[in-house]
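Only one chain is shown below, in C-alpha cells, and it's the form predicted on its own.
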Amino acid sequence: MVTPRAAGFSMPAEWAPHAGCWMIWPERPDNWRLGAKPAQAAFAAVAAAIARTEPVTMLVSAVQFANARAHLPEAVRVVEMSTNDAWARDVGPSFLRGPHGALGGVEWPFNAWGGLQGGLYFPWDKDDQVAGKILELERARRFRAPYVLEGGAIHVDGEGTALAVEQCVLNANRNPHASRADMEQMLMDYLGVERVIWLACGVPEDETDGHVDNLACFVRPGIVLLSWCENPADAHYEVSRAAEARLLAARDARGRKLKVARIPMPTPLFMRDDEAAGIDPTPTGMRRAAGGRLAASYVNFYIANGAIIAPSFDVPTDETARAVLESLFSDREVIMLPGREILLGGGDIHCITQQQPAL
C-alpha cells in the first residue's frame, strides 16, 4: 500500500489558504438537548461566520435537509449524507496536498473515541464512511490509514512537524496492539511529517481521551498556543505545565526551538440541571449528567481565510482570550461566537469544522 508520504502528499497548516470548510448538521437527541435546536442554531452561526471568507458545505441527513436549508445562509452548500453525529474534524478526511496540485486526504478508521472500551456511542459505521464519501465528492486521492485515529488528535505546522497527545493516540481503546513506534510511523507516513512532538495528557474531562486540538495548536511555524491554567487546585494546572515543559524542550522538523504562547483556560464550566434534562438518553448513546465538568478551551478555534472563529463562554476569561488571539493573528479578524451549546455535546468550533486546502 502506497502511503501519502511516499506518493508526495502532506498535510498543510490550517492557516494555509482554504478552498472551503466542511461541517455536519447536529441532530441526535442523546447528545444535543431539546432535539438539537440550540445546537443547530450554534452550528448555523459558525457556518455563517466562516462562509463570509470561504465556501462552507454542510452535510445533513435526509430527515433534516429541509430544516438545515431553512436555517443556513444561501451561501452555505447543503449536501445530503448519512452520519452518526456531527464531528467533522474527527470523521472527515485530513486533507492533503500532493504533486502537481493534486488533492488527497486521509481516511482515519473511526470507532467513536474508544469503540466498545469507552467509546461514546454505537454504532459508528456511518461516521466511519464520511471521510471516504467526502473525498469521493471532491475526486481526491484516498488514503485509508492502518490505525484508528481522529482528526482532532493531530495538528501540523505545514513544515514537517506534528503535535499529538499520548493519552489519546496511544490509548489501548483505539489500537490495542499498536506500539508508540507504530503510531509515530503512521503519523509520519500519512501526514507527510518528519517529526512528532508528543504531549502527555489532554485537557481534563475531555471525553475524546485528550485531543490535542483542545490543548495546544501551532499558530505559525515555531510557535504553539497552549491552554494555560493558573489555579493549583485545578487538574489542568499540572497538565498545562507538563505540556509547556515538553514543548520548550522540543525542536521542530526544521531544528527550531519552539516558543509557547499561553491562552487562559476558561472559567470552569459545568452542565446545568436544565441542560441535562433536555437530553434524551438511549441505551447505546451518550451519557450526560448535570454537574459534569465541561472540557472548555479557547484553543478549539477555526482558522478561516482572513478570520479566526473562536468560542466564547460568557465568562471573565473571554476578553483575555480575545486579546491573545488578536495579538497572534493580527492579519485576521477574530470572531468569537457563543460556544456553550457546542461544548455541551463534547467539543467546540474546531471539532465541528474541517478545512479543505486550496491547491
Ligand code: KQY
The other form holds:
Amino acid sequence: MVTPRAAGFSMPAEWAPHAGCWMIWPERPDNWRLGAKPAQAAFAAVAAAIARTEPVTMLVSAVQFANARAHLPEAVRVVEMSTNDAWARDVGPSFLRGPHGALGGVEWPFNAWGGLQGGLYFPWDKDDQVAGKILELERARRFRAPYVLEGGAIHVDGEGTALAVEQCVLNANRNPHASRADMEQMLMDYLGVERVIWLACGVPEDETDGHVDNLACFVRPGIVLLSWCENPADAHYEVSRAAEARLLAARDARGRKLKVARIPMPTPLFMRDDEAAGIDPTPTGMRRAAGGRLAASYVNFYIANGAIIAPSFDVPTDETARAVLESLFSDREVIMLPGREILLGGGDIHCITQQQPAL
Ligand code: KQY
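Right, the form predicted on its own is done, so what does the form predicted together with this ligand look like?
Full assembly next; the chain just shown is listed first.
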C-alpha cells in the first residue's frame, strides 16, 4: 500500500487557504438534548459564520434534510449522507495536498473513540464510511490508514511537525496491538510529517481520551497555544504544566524551539439537571449525568479563511480568551459563538468542522 508520504502528499496547516469546510448536522437524541434542537441552532450559527469566509457543506441524514435546509443560510450546501453522529473533525478525512495540486485525504479507521472498551456509541459503521464518501465526492485520492485514529487527535504546523497526545493515540481502546513506534510511523507516513511531538495527557474529563484539539494547537510554525489552568486544585493544573514542559523541551521538524502561548481554561462548567434530563438514554449510546464536569476549552476553535470561529461559554474567562486570540491572529476577525450546546455533546467548534485546503 503506497502511503501519502511516499506519494508526495502532506497535510497543510489549518491556517493555509481553504477551499471550504465540512460539517455534519446533529440529530441523535441520546447525545443532543431536546431532540437536538438547541445543538442544531448552535451548529447552524457556526456554519453561517464560516460561510461568510469560505464555502460550507453540511452533511445531513435523509430524515433531517428539509429541516437542516430550512435552518441554514442559502450559501451553505446541504448534502445527504448517513452518519452515526456529527463530528466532522473525527470522521471526516484529514485532507492532504499532493504533487501538481492533487487533493488527497486520509480515512482514519473509526471506532467511536474506543470501540467496545469505553467507546461512546455502537454501531459506528456509518461514521467509519464518511471520510471515504467525502473524498469520493471531491474526486480526491483516498488513503485508508492502518490504525484507528480521529482527526481531532492530531494537529500539524504544515512544515513537517505534528502534535499528538499519548493518552489518546496510544490508548489500547483504539489499537491494542500497535506500539508507540507503529503509531508514530503511521502519523509520519499519513500526515507527511517528519516529527511528532507527544504530549502526555489531554484535558481531564475529555471523553475522547484526550484529543489534542481540545488541549493545544499550532497558531503558526513555532508557536503552540495551550489551554492553561492556574488553580492547583484542578486536575488540569498538572496537565497544562506537563504539556508546557514537553513543548518547551521539544524541537520541531525544522529544528526550531517552540514558543508556548497560554489561553486560560474556561471557568469550570458542569452539566445542569435540566440539560441531562433532556437527553434520551439508550443502551448503546452516551451516558450523560447531571453534575458531570464538561471538558471545556477555548483551544477548540476553527481557523477559517480570514476568521477565527471560537467558542464562548458566558463566563468571565471569555474576554481574556478573546484578547489572547486577537493578539495571536491579528490578521483575522475573531468571532466567538456560544459553545455550550456543542460542548454538552462532548466537543466544540473544532470538533464539528473539517477544513478542505485550497490547491
Ligand atoms: O474532540 C473532538 N475532535 C471530537 C469530540 C467528540 C465527542 C464525542 N461525543
